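Given next, in structure tokens, is a single chain: the form predicted on its own.
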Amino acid sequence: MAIKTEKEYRERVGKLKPRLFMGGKKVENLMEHPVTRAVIDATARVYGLTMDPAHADVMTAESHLTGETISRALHIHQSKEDLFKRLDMARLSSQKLGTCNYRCPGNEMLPSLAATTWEIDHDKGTQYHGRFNDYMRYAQEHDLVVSGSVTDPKGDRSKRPLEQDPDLYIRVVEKRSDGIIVNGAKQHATGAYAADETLVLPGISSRAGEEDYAVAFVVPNGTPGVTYIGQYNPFSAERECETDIRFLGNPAYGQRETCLVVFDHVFVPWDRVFMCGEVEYTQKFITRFAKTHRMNCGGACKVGFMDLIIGAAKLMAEYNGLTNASHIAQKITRMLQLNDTSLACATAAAYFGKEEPEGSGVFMPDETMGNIAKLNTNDGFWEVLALAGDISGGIPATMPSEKELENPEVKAYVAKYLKAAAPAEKRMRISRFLQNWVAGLHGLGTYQGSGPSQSQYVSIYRVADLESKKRMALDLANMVS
């Protein structure tokens, strides 16, 4: 069975050695630091959850290259019911660890890039799909954690790439009879620094003298030329100042972390470079990533999320002797509105979703759906975050240290004046939970991650028929058209 086990991959990881700078220092060792030690707990507790029987049906696949039982996270999406079930594992990855689950960005770019591939071969009669196949048979077998990000710096959004410093965008620097060398960036690449591979597809629609930011292509961790720039952050200096994790809002795995990969002058072998220079093809690289992204991170994703800022807010009303307060439970009712709305829309993705292009064989949920989806969660994550923070209280902004309850010189105060209906201890650490949401960096992250509201506007304006709804109207007005 090609699915490693939550040791395998941690023995993995503990080879890695990534150019890695974070809060000004080098990380010398992943396994050590506070901060990337966080990714690798949550990285493999997805490993655990794959290999828990209890989960089977959601966390795994059967590959449709080798017929091997596969980790979901590296599937490519054969059928409606596939689409199904990458949402409900991205709602219980949320779930369980209350952080990105590492795996979603590559795993979504991956029907991408074999819906993609595959066109390009059809069209112009290429090899990059049988490169790209040739590439998941080594991932399945390995069980890798693929990493990967589209998002270039961008620099002066007014400006092309050619029209300012050309390697603010992924780009092609040599080609050689071996492979490429590319120059560039790409921001918020979730967790890279501890997966085994990095992901790279263009992140702009390229035009005819573009070619060489036409590009796409994979590396392994650590290839010379890569340095990763870790996010750094108040989270990020606690995580790492603090001693006992015991005190953290999110113990065991914390915040989402993402960086910046930088690429000076990398060489790509051929065989894992899967598009150079197809101008034509990169906006359908991109569209076809975000529709996956958009349902599923956007969606399921933070639909897990919401499922445990409400558990948490319904604990506070009842830990503050709330429990039958009627405008607690409207409250809470709007929240379990917002969430279940974001829900749906993503399962609506995936039930009007269809193979595309036809003859691949990949599946893609319904663009429409999935922006809307998306487009929901924008919205309702921050009200959801707001509902939170008024029913906690201002607790969860002022509350003193949980080290109190342990100081001898005022625990005995704190235990006093901290209870409610429910002692101090359990409200402080429900408040320090709450907090690692209401007041941490998880609404920004929403709203921004696989795009702002305004990329889910275009999206939707471009992809509707308003011919035919006028038409519906014109009929019924007694209108010639």
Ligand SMILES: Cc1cc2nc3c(=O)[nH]c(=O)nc-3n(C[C@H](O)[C@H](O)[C@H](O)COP(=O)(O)OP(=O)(O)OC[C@H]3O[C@@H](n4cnc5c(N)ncnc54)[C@H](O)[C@@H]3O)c2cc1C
Given for the second form:
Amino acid sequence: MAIKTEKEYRERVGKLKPRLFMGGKKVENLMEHPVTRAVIDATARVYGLTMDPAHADVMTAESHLTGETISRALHIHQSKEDLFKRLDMARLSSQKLGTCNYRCPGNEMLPSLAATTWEIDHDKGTQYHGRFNDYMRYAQEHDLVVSGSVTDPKGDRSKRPLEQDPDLYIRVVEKRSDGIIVNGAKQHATGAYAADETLVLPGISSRAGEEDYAVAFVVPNGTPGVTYIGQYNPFSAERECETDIRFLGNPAYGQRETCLVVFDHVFVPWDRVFMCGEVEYTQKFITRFAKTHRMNCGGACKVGFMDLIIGAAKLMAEYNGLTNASHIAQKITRMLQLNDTSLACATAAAYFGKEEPEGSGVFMPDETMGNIAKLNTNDGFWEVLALAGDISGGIPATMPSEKELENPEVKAYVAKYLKAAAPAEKRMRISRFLQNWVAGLHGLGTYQGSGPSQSQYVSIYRVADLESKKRMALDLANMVS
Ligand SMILES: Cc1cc2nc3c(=O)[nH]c(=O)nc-3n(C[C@H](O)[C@H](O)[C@H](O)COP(=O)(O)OP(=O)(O)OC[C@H]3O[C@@H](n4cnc5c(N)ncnc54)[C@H](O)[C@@H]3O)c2cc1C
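Alright, leaving the form predicted on its own aside, put up the form predicted in complex with the named molecule.
Below: every chain and molecule of the assembly, starting with the one above.
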């Protein structure tokens, strides 16, 4: 069995030496810094869930390359059943972590790489698919965490890569006999500094003349020339200052941590390069990744988050003494409706999934439904947050510190005036948990992560069969054309 334990993962990640900066300082030890430790703890929990026999069906799979039992985070979907189980993995890990399953973003690129390298080799006689499969065997054998980076900094959004600073999209600056040299950066990379590997796909559909930008590759953490610059915000500062994590909104696992990854003349050997110059396949890489990512990260993962928010809002209503208020029941029902709509669309994306390209053995979710899942979630998640804020009252925004309950000067006042149908302690704890969602980073993170609504509108319109709908209308209206 090619699955590592939580302990083995911690030992491995403890040896990583990324060049990482956060909050204006160099992070010397991933295991010791409060923010990076939360990323490691969350990832370790995913390893724990994978080893748990109760979740084996969801969290593990049989490798199509070796026949071994592997983490589903490193599996290439071979059937619709695999797509369904992938959804279950996303939802389960979100329910257990309340933050990113840091093995997801890379995982969602792997099927796109498998399908598209197969297609390029099939069409052009290149060697990419064999290389990719060799890499997969290696990653599966060592049960690696692979982060995924597609989002370039992009600079002026109205300009193509060659119309501005050429490094604003990742590009090849030199081809050598042993490999390539790449320059540029990727933005918003979830968990990259604590991952074993960073996988890079093109973030733009390249055109003729832009061959240097049509590049896909993977580098190990600590590769010379790679620098990680971690996100930093009030939640980071709070976690850095807090000596007792019990008082944080998501105590063990924190926020969804991302970073800017800079590639400054980074050497990548050929056996880690999965596309180099084939501009006509960049759009395929992107759309195959996007539909997988939008079904999982955009759909099912956020269903797990909404499960938590709905649960916390219901608890808050009960703690406030509003167990039977009809308008609260109605609002909770609306939250359930929004959540289950996201789940239904993600499930439909898996249900209508199919082998793509034919003969590759790789199963892809349905593009329209994957995008619809994400689009519904964009709006639905904001509304769920708003309803949770409505139900909870102002306390998640205005509450004093829970530490006042231990302060002899005011603890009696806080216990007296913050209690309702439940003691102040319970009410404050669940308020703090809700604060993490309704007044935190997750609203924007959910909306922009895996692309804002416009990206989904474009995808849905592009694949829609509007001609057949026009014909149906013409037919029934008794018109020829
Ligand atoms: C929490 C979080 C985690 C993420 N994790 C990852 C990850 O692990 N890996 C990864 O690769 N990416 C990740 N992302 C990146 C995410 O996919 C992007 O944020 C998203 O695609 C939007 O890109 P952007 O942030 O550059 O915004 P922009 O692309 O600048 O978009 C901002 C707005 O401008 C509009 N716009 C942009 N360009 C144009 C144009 N040319 N013409 C007209 N309108 C335009 C967009 O529609 C949008 O409304 C993550 C993002 C977040 C927030």
